[in-house]
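Take a look at this one chain, the form predicted alone, written out in structure tokens.
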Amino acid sequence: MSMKQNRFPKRLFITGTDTGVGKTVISAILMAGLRGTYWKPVQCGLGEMTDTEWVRVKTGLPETNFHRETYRLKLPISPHASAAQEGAHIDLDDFRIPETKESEHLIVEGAGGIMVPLNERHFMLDLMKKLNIPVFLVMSSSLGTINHTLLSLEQLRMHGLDVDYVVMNGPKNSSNREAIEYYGKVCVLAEIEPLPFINPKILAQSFKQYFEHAQ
């Protein structure tokens, strides 16, 4: 493992803005480059392939680099309605993060955005703090990512949730990326363009690419 990938914390909360804006292609990268860990406290849709397994598969990283998820549920909706589905219910005292070696980094998905709720009370917001680990947020890079990217940043500070990296996650765009730095005073680490395709190959050289040289 190199000095830069050292720089990154040992351990990593995976946000994003809203759902579908790459937080899983994000923590493969990261798995790809890191050889950490990687913890879903929370699934939601067990169909033909969870985020786990998802990641497992493109990074080739042996099952030993991941933990099972604390909750898993059926339904491919927000997590309090997914539960209450199954008649279950989601309390934060059931989370608890995984043991990893010194050496290891443990990469930590969310589910959704930072306000998903989990249940009648408690949001993913809640689960972070609980976690209370250094939180890398995901945005898209296309129209309507200034306002839910700056609406993300004040909630997390709000809160007393430090954004540690911020990255774009789709086709450049500079002007986006120029308001979000301003408005937001935070600093774009990369801007990850579409991979061709996705294996553990390109992951690899994508953590080289966007993550080495900023960290």
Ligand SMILES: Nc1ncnc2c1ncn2[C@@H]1O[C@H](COP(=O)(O)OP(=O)(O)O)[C@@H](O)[C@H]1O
Contents of the next structure:
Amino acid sequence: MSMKQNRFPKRLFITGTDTGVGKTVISAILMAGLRGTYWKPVQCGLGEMTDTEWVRVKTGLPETNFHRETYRLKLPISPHASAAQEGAHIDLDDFRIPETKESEHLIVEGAGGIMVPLNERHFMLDLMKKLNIPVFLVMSSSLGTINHTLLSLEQLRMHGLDVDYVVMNGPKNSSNREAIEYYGKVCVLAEIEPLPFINPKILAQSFKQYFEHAQ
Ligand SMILES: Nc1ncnc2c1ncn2[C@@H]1O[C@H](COP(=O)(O)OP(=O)(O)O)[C@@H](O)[C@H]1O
Ligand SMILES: [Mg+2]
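Right, the form predicted alone is done; let's see the coordinates for the form predicted in complex with the ligand.
Below is the entire complex, every chain and molecule, led by the chain shown above.
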């Protein structure tokens, strides 16, 4: 590992402006490049592939690079509702940052966006505050993203969470990027364009292409 790679924070919380914006794909790119460990604290939906399985299969990294989810809920709906459906209750006290080796990166992927409820009084935001690790916000490049992104940035800041990284995912849209940088007072670290295939090689190449300059 080069010295450069040590500059990415040891721990990153990958959140998004919405569900389906590319948190898992970006997590896989980071995992392929940093060869760290991955943790999805709350998984809703066990039907097809969980996010943990997807990142494992697509990166080809060994199972030992993956921590077990704290909550594995069956229905692919909001965590508060998915838990309620099976008579469970999400308790913030149950979440502990997994132990990692000194040199190892930890990629934590949230569920949905910031204001997704976990129970009757806590949101994903509260879990982020509790874990207190650098925040990496994934947003879409398409129409609607300015509103979603500015709202997310404002809410995070209002709660004292600095957003360390902001990345745009989807077909390049420089007008949206510029608006988000100007109104959101952030620097967009990378604009990730749709990947033709997703395999370990392409993920590692994408890390080089999009994140090496951040190192
Ligand atoms: N840059 C990309 N290239 C190719 N497919 C992508 C890209 N970003 C997202 N996708 C696809 O879009 C869908 C949603 O992305 P995903 O990473 O699962 O979002 P999230 O984790 O935020 O819910 C998935 O099918 C994923 O493979
Ligand atoms: Mg995901």
